[in-house]
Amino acid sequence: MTIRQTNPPFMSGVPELLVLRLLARQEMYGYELVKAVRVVTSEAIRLGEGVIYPVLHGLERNGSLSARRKAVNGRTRVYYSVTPTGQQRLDRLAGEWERIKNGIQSVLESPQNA
């Protein structure tokens, strides 16, 4: 059996860097971050409103993201789009996970002998 851990620790800025890129394809709020990165990932990654609200919390005091109240089916929900702040974070973020993502890629390429 094996058990998935939800949130396993080489996790740390994935959070920040998922909800930055979803949100600069468009505004969304909390819940529907939650759904989308489990859509987009292929439920690979799971975060939970518990992990998604502090991250959007976060972002939006140092002014990575604007936030705006919306009256929707009669419930009031805050939408959040990514400012020019949060764009440059996300290219700051993407370009370090890219740079991860090819060193882990080269040693799981790399002869065993290497």
Second form
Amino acid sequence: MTIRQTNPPFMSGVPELLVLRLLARQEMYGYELVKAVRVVTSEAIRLGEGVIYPVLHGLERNGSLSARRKAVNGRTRVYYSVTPTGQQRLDRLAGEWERIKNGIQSVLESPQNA
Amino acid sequence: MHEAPPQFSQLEKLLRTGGVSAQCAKMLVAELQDHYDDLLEEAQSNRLDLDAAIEFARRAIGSDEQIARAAAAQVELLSWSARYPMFANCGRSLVYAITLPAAPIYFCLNQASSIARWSASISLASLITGTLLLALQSLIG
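Form predicted together with the partner chain structure, per the form predicted alone context:
First the chain shown before, then all remaining chains and molecules of the complex.
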């Protein structure tokens, strides 16, 4: 019998998944990214905005994101973008999320649970 | 925008207490301050007065505790000693074990001239006292 892995990223990986997905489209700085999360999820997901920075820095440290400083209107912004390692991580997390989503969907749609 | 007082003075301390490395804590606080300034700008452009804008920005960013918890959950942000506490404690003990016996030697080397002066004074005093005692002894005898 194979031992199936549990789903640690089930909820804790959600900010990470969102961040990687949005930054894979285009590079952004923190404030821009938080706004994008709000818009893309139609405000369904509202994170404490400060919480996004530990996620960004963690991903940068493990090589999933790269950061560069850019001066915009007299202020220095830190722009983040996804690296090839980050893209791999994103694919893995997205696959995991898809599996979870399908599992929940099948429970919700099962006639026995109606 | 800069009439508002700087925020997050406590957060850096909280982050360090939670094991986040000094460099990461500084960078996090700097970016949060920028984010806070952006929120203030947004609020003020929506015609909120400064107090209301500050409240809006702080509420949107979340509490210091919430941010510190999120940072502590990112292993990559933790300092080496917070990531491997057992190794760090062993290292500290080793450093103490080496420095404690070395401390008096270091002190002596550092204060060599004073120690030499004290030794010379004590030797001279002993010599004078001994000579006096011997002289008295011979006078009595």
